[in-house]
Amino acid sequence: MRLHVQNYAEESLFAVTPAQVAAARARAPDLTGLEVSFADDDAGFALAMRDAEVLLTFTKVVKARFQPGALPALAPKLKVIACTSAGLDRLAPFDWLPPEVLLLNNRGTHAAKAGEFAIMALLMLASRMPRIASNQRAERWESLFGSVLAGRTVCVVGLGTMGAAAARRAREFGMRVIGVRTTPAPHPDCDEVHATASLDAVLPRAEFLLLACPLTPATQGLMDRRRIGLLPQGAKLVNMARGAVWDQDAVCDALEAGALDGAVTDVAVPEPLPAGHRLWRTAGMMVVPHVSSDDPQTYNDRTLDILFQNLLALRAGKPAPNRVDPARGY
């Protein structure tokens, strides 16, 4: 099996290295017969695609190099494209992907870091730190008192690996966790789970709302102005999903009006967020530059372990755990 790792020249922190691949192969001794190549330029990519059966790369590389109709001619032997990201909304629509090529995401890599970020954000909101930070910038001394998390209710929208990790951490702090996802099947880290179709009925109980769902046509604008208005007075928000999942202006309006007490967002529209944008200056809003769930110390090791688990499953004739369904977008 020929695996090609395509980095890009501008990436240094998360570029996959031969040493990391060698270590991952040692952790997966059953994955025998693997030939691996590396490149970060056009010539190396073109040469590798002649024989590559598996490609591990970044979403920006896939988007740039696989335009509709490019496959299979560009890579006639390619069977698997594995992306280093969990969310692949940047690659939609998937009309560029032939049905004979499997697309894998990186779901699972972010869980540990995402869980820690989520509980940090919830603790900050409970202690009203976004408002306190806004007061610091304004040089205003105002005694703002917070509360403990225990006994409070958080609604987690999206129960993939990131949302589940957030739910698990919240329960460790004694919170009541309401999960929302496509189907209302029970989840071990939630006290109750509701279908997305029932979101309106759940929001009035959400003292804290944490968004961790993928961006798809179904979730685009999910938290619009009307739904933000359904939240209880003084509710607190965390967005770890995508900026387009909520109405940014409506959130800012609610913060300025005092309807919402605080918000922490790891995502924005656009990214990078330009100077002078409203999100930067809205009191009670804390902006994080899309770094909540990526740990450079562990990211590539976990990425390779997940890829090799999928390759072993395919070799055994089993479904690949990280296969993306283009119809759903995740």
The other form holds:
Protein chains: 2
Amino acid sequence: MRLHVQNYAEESLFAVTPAQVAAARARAPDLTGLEVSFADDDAGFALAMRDAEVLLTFTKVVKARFQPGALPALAPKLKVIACTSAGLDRLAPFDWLPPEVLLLNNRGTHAAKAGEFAIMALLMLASRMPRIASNQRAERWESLFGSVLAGRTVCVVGLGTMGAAAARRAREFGMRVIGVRTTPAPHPDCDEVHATASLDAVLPRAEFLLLACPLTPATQGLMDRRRIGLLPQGAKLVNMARGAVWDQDAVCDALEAGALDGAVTDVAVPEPLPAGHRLWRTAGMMVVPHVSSDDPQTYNDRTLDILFQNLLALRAGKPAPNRVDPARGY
Amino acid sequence: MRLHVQNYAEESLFAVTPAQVAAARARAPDLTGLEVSFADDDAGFALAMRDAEVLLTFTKVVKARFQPGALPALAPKLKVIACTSAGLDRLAPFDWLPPEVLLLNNRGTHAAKAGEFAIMALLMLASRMPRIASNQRAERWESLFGSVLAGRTVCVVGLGTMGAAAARRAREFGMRVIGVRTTPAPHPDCDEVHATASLDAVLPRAEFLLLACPLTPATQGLMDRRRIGLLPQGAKLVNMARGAVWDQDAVCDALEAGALDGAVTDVAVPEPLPAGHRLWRTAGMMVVPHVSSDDPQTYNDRTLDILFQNLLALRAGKPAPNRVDPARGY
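For comparison with the form predicted on its own, produce the structure of the form predicted together with a further copy of the same chain.
Shown next: the complete complex, the earlier chain at its head.
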């Protein structure tokens, strides 16, 4: 099996190296017959795509290289595209993807870091750090007291890797966790789970709301102005999903009116957020530059472990755990 | 036994109320014979002090009312002064305190909130939030990636209620915890414990340093410029002690030079920190207005439980757990 790793020249921090691949192979049960090539330029990509069966790369590369209809001619033997991101919304619509090519995301790599970011954000909101940081901008010493997390309720929207890791940490700190996802099946890290269709009924109880769902047509604008209005007075928000899942302006309005106490967002529309944008300046809004779930020291190791688990599953005739359903978008 | 509770007019959030005292009495084993009075003004204080045997109040009140030599005439029957603060450094030197009057601090009330603040601060530093907040002030989107806490080393200076709670949480997140205190006796929440006299030898290993010691003549200026220079490149600091425990200017210099990666401080010199002070503006410095360990929703309940535990111990002829040794200062 021929695996090609396509980096790109501007990416140094997260480039996948031969040493990382060798170490991951040593950890994997049996990958005999796997041949691996590396490139970070146009010529290397074109050459490798003649024979590659598996491509490991960045969503940015996929988007740039595979225009609709282009893939079969460029990469005639390609069977699997594995992306280093967990959320592949940047590749939608998936009209560029031939049905016989399997698309894998990187769901699972973010669990440890995402869980830590989630509980950090909840603790920061309980301690009113976004308001305190806004006061620091104004050089104002104001005794804003917070509370402990125990006994408070958090609603976690999306129970994938990140949402589940957030729910688990929240429970460790004594919070009551309400999970929300497409189907309301019970979840071991939630006290209760509701369908997304029942979100309106849950929001009035959400002292804390944490968004960790994929961005799809179904979640675009999910937390619109009307639903933000359903949250209790002084509610606290975390967005680890995508900026388009909430109405950014409605959140800023509610923070300015004091209806929301604080928000920590790892995502924004647009990214990178330009200087002068309202999000930077809204009191109670903490802007994090889309780094919540990535730990460069260990990211590629987990990425490669996940890829190899999927390749071994396929080799054994089983479904690939990280397969993306183009119809759902995740 | 006559207990007097002296509030003061400007304090509303933390004033101790008759309802809170009644609820705490209901929780305590047996406090028959306890009579309780309340006041928040001069006249009420003067009247109550004629007969009070126990005074529960704020350090601010003690400092204002009991000038050196004044106490015996003002409060001839007073045997116990219980303060609502854990750190009584504001009352030093203790020349105003007659040797026959017992001084109690509020050590223990801060455990839950302090532990949460400590782990929040460590997570924020691992995720580089102080630098990210500085970037937000400059409206600059910069991908500053962080790491998980597991496997990193934190040095906790001071193993009282706050330090121990911090150590416990840090261990829950997989950190290696080096405790530092006056005597190097082992501690259940630390991997190793060293004497303060050995601090220099420990600092080069302190990727994270968390200060939670009382401010005393022995800890004043403990983290001076020389010791800050012993920390590893990119070290991260938390100060939950007092601003005078570290050299504020040396910390700011090291942050500006990039020798330190970030700092979260709940304390400052002076407090309140005035607008225009360097601490507000130093990149990588997160200023919190001395609220880390106080949860108004539960603070007085714990304060009263601690006071009543001490009164019951004294009544049983045992030492009071919260007795302050004026010679040590805590």
